[in-house]
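The data below hold one chain only, encoded as structure tokens and taken in the form predicted alone.
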Amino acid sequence: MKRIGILGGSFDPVHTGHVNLAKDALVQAELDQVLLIPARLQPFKQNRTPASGEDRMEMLRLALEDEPAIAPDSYELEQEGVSYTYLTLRAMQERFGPDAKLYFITGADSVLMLESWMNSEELLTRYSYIAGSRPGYRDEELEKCVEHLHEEYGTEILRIHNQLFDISATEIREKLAAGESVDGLIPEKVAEYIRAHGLYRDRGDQPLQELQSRGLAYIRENLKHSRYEHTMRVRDEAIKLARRFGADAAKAETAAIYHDMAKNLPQDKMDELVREFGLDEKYLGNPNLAHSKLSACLMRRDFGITDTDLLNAVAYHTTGRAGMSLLEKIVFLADAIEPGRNYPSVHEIREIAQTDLDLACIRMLERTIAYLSKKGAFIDSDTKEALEDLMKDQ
């Protein structure tokens, strides 16, 4: 019987963390081979920050490349729409023939997440799991996992150790972008590959006008028509409040362009994302909450975008914050008084936000509040702060 080690991941870019994993995979828990398989782009298809499918691909193919027992796959970088994990163990299993054992490869963090996963019991019964994890960390958390899984699944996890297994692709990003050292960060291959084809430079110098078409390419083809309708009118909003009160009509139109950019992911890619990121658990299963967040953690990781004010605008369009930026404040009315908002008090609103842009923010907050409050649902810290920071100056 084979057995085969499936790695998934962005690997943008393949670090020494995943080569040790894959390494430590292979030989402690005698696997016949391991894969390593990048998941498919959302984003628009000529971004250069992260890396397009192919740039990931051979880049893993030159880590690899001493490595005869672990390749790269494509698989899903081929498939359409997201790249779910049971997708891929079934077009595995069938590739690999009924008698194969497939162990998918993972962090403890992720097998404390399996029951949560799209067609988890399908997961836990069909397939096994190795969870590379450091001496020490979380260890009774996790033990009590996997037997949990066991008892009710049947689930096989076997625990391996990987002292290289946290580290921060977006850390190696970053440094890249910012012209420093990623020496034992990532194989040197890797790091030539990059800077031979000027992968993860700095792209906070992009003009805006090529953000706002980049942008607007994404959200055509990834946003439902309805939400792409309300990002244009939240746009053309932007734009008349940014003139009224003297903000960068250009900024708030890109702000505004990018502000539900993650509104219609799925609800188990939202969470994904959130632990992903290392947002609040509190945006877990909360979707109108996460997707702000999410959307400005998105501009940054795929379109390079590194404007601060750009970048909170979209992450507090819905809740607003403490100390708001003009910026921050014409996209968070723009959002709750577009042409295409209904709710009793917005007319009221739209007036107050002829003259008066902080008091109309107020008046949306008050509302927010109350409303949330009639329903006994979560108001988020940052929007009780946003008012209460706004009435002092009133």
Contents of the next structure:
Amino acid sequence: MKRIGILGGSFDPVHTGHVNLAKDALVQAELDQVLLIPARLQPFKQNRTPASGEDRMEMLRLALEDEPAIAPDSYELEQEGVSYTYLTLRAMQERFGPDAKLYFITGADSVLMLESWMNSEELLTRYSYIAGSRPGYRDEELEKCVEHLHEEYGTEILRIHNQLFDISATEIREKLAAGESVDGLIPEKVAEYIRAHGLYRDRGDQPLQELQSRGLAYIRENLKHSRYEHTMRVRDEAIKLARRFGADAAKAETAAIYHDMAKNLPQDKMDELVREFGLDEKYLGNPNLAHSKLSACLMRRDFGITDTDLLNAVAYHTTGRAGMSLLEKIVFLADAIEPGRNYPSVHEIREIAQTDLDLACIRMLERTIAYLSKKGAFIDSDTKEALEDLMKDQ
Ligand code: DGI
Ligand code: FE
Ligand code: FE
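Structure of the form predicted together with ligand DGI, please, following the form predicted alone?
Then the entire complex follows, led off by the chain already shown.
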């Protein structure tokens, strides 16, 4: 009779604990073969994006290259929806035939829970189990449980000693994201694969995506239609400029979405907020200057955004300032040249923006200062300093 071990899990990523458990089961329970079956993972049920099924299969293949009797199997990945253990075991029994004896390999904690699994009676009467745990771990409980299940259902549960199953995939992902060493925790070839494919990196774009959808929902509610449309054009322009000049396009997009979020607040509300946030009095009664500062304040207070560059790109999108970052320049310029703008020099500035970000910002600042002077309007010192600062490098 063939003895087959089945080890299920997320394997996101497979680690030394999994491999050792499979090896220990193979040897100690005298199995002919062990299958590692990665589960389908539902992205929206985790607060992270799991690695794809293909990546997890590939990592398993690499981890098990030197183990001829242990192999990954994509059965669950090929099924629709979430797989239940009883369905997977039914399918495996069918595959290996009635003469095969299936052992479901799991940890001590899961064995203690077996009776609460879906279709537990079928599971406990048809299949056998291998419980891996370090000696001493929940020993008595496990002993009682094994006895009880045997009496009640005739279930065969083998206990094996397994020291290393305590490794946690969450901890591994956190270490990888932080750039810390995972030596000994995952097979070297798996580590190489993760590096080569950029898996489990700390990518700012995951939270950014969420910020984008929250920002979009806010501006859809709170901005006039024409202002919303302007914002969408600024967003497209910011993405283009970011790609052109090598900035983070997702960040530029996020800043663009939020840049005018305070624009349609009534004047008295703006003044109230300028006081509440302790902003300079020069912003009182000046919505043109106040809205950019207030947008940044609301991003921080109401959306929990702490990225300084993102906040500054919004706070200085109207005036600019000395020492602007790449992202700040991009949002400033995107706002100035989005396709809906039609002041006299806009064509020239758009043309320059094809190749020279700084010069385009300079032309825009010169235009704003000339325009405000003509009107006799107050010119913010940041606007003048932005121009002076950029001129230094020309
Ligand atoms: O919010 P938007 O209409 O999309 O555009 P914006 O935030 O760039 O500018 C709003 C207005 O602010 C625009 O008419 C130009 C004006 N502005 C820019 N710099 C200054 C300024 N107004 C004053 N008073 N002082 C400035 O330095
Ligand atoms: Fe604005
Ligand atoms: Fe704008």
